[in-house]
Each structure stands twice: as C-alpha cells, then as structure tokens.
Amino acid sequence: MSTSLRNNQSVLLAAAALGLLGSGVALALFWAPEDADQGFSQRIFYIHVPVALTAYACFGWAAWKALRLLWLREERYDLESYVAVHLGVIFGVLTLATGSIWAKASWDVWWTWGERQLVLFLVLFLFYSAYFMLRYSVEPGRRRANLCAVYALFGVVLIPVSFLAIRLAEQFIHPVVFNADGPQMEDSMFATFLVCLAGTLALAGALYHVELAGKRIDARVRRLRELLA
C-alpha cells in the first residue's frame, strides 16, 4: 500500500472518528432517554462499552497479525501486531478508568474484587501490558518477533473468557444490556450506542495508521543512520 493511500486512510478515519464521536456524545446527552434506575450517570455507558469493545478489537487484530507473521514469515506483521497491542492497552486503561467512574457514580464503589468480570478484564489488561516487558527484554530480530507473536496469540484466548464472564457471573455490579434476545434498551439508546461504537473504532483505526506510519519512519531513519555511521 502506498504512503499517500495510507495517509488518506488516516485522514478519513480521523474525520469519521471526529464526526461520529461528536454526534454520539450529543445524542447521548440530548437525545437518548435517561436510565430509570441509574439516572444521568448511565450515560457513560455510551463511552465505556464502546471503548471496552475497541480494546477487544485491538487485541484481536494483534492476534491476527501475529498469526500472519508466523504463517507468512513477513517482517511487517511484527510491527503491525505490536502497534495493535499498544492501542489495545491504551483503550484498556480507558475501559478501567471509565468503568471505575461509572461504578462510583452509580453504586458508590470504585472497584470490587468479588466481581469476576472486573477481575478478568484486569487480568487481560495486565497480560497484554506484560507483552512490552517480553518485547524489550529480547534483542530485535526473528526470535523476538516469533516470541511476541506467540504471546499475542495466547492472549486472545482471554478475550471471550473476559467477555462471557459478564453473562456468567452470579452477582452483578456490571449491568448486562445484551443477551440472546438482543439489546435490552430502547431503540434510541441502541442507535446512540452504535454511533459511539463506530466512532471509537474509527478513532482506533486512525491512531493505528498514524502510529504505524511513525514507527516505520523511525525504523527507516535508524537504518539510514546506521549506514551513515
């Protein structure tokens, strides 16, 4: 893919993210009805859940790129997997932060270790945070790329476990709004959620392309300096 095409993708995704997130926040504040049980504090749902799903998507994308690396042996997939993990960890931080704010506002508790879905997401987050310890403890090269790829693939197993824990837990602080019968919310609330989710995914896509381009430029500059040294 040419550099100009990548730049165009980044610009389009950034513009889409800006428009969708701006629209989503406006819809959440002024159009979607207020929750009967939680009141105004429930509106953070339109940020917290899309951010969490985007974190899962980033980790899944990292695993896909890792699989491509191990299967096709193309070096570029190592960097692409790394960038996806990096973004997943960033969105993981946002998930934990927004979730704690929501819990404090609605249930007067920042965190509870008795809720398995919260703990499992924290385990997922810490697992991928440790990815960077592995990556930077090994010299750059094929061995590091393979180790990181295998690690990213192992981590993707935790995603469905973390996601399903919300539905399998016996006691709930975390509300369940999606089940086998579909979304348990009004149409306006679901539409607002979809706009916010699309905006968050577009933002992740834009950040992915920008960071990937920056890492590639940095690698080229480093190689040029080595040649000139």
The other form holds:
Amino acid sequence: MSTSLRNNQSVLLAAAALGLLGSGVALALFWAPEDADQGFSQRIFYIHVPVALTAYACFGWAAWKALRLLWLREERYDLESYVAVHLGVIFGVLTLATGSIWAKASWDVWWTWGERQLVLFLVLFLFYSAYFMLRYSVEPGRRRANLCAVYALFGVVLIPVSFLAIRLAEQFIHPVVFNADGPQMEDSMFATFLVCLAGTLALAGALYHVELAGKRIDARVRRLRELLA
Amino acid sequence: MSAGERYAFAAYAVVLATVLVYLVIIALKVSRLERDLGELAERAHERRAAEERKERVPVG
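What would the structure be for the form predicted in complex with its partner chain, rather than the form predicted alone?
Following is the full complex, with the preceding chain placed first.
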C-alpha cells in the first residue's frame, strides 16, 4: 500500500473517530434515556463497553497479524501485530479504569475478586502486558518475531473465555446486556451504543495507522543513520 | 451535581485524558523524527559536498 493511501486512511479514520465519538458522547450524556435502576451513572456503559470491545478487537487483530507472520513469513506483520497489542493494552487500561469507576458508582466498590468477568479481563490484560517483557528480552530478528507471534496467538484464546465468562457464571453482579435474545435495552440506547462503538473502533484504527507509520519512519531513519555513519 | 453524574463524567474524562496524553506522546515522537531527519539531511549534504571537493582536486 502506498504511503499517501495510508496517510489518507489515517486522516479518514481520525475524522470518523472525531465525528462519531463526539456525537456518541453527546448522545450518551444528553439524549439516551436515563436507566431506571442505576440512574445517570449507567451512561458509563456507552464508553466502558465500546472500549472493552475495542480492546478485544485489537488483540484479535494482533493475533490475525501474528498468524499471517507465521503463515507467510513476511517481516512487516511482526510490527503490525506488536502495534495492535500495544493499542489493545491501552484500551485494556481504559476498560479497567472506566469499569472501576462504574463499579464504585453502582456497587460501591472499586474492584471485586468474586466476579469472573472482571478477573478474566484482568488476566487477559496482564497476559498481553507481559508480551512487552517477552519482546524486549529477546534480540530483534526472526526468532523474536516468531516468539511474539505465538504468544499473541495464545492470548487470543482468552478473549472468548473472558467474553463468555459472565454468561457461564452462576452468580454475578456484573450486568448482562447482550444475550441470545439480542440487546436488552431500548432502541435509542442501542443506537447510542453503536455510535460510540463505531467511534472507538475508528479511534483505534486511526491510532493504529499513525503508530505504525511512526514506527516505520523510525526504522528507516535508523537505517539511514547507519548508512551515513 | 449528583454522585452518579460525577462518576459518569470522571469515566469520560479518563478516556479523553488518555487520548490526549497519547496525542502528546505521538507529537513528541514526530518532533524527534523531524529533528533526526534534519540532522541526517545535513550529514548527507556535508558528505556530498566533501565528495564534490575531492572530485575537483587535479590529478597529476
């Protein structure tokens, strides 16, 4: 893909993220109906769940790129997988932070170890945080790329476990909004959620392209410095 | 402002602040790359000038 096309993609995604997230936050705070049970604090749902789903999407994307690396043996997939894990961890931090704030507002605790959904998300987050320790403890090259790719692929197994944990739990306080009968909320709430989800996905896409472009330029500058030394 | 409103605004503020910090980090990276590229361009220019001077030296 040419550099100008990649730049255009980044600009389009950034503009989409700005528009969708701006509209999503406005809809969430001023238009969506107030939840009868939780009141205003339920509006955290519109940022917490899209951010969590975006973290899963980033980890899934990283695993896809890792699979491509192992399958096609093309070096560029290593960097792409790494950048996706990096973004997934950032969205993971945001999921834990917004989730804690919501837990405090709803259950009056910042964290509870009794909830499988929370603990499994924390395990997933810590697993991918350890990816960086692995990456920076091995010399750059084919071996490191393969090790990181296998690690990213193993991590993706935790995603369905984390996602389904809440549905398999016998006793839980974490709410179940999406079940086999579809979304358990009003249409206006679901529309707001979809706009916020599209916004966070576009934001992740824009950051992915910008971060990737930065890392590629950095690598070229390093090569150029070696040539001119 | 109720406690629920405070918590909701705090959650949105955390996301906004993180995105802003990320943007600042990217801006710092871009400015470092710009500086590095400027330095490399200068080095390449000096090397070219030195090669041109060498070519102009009369032989014999």
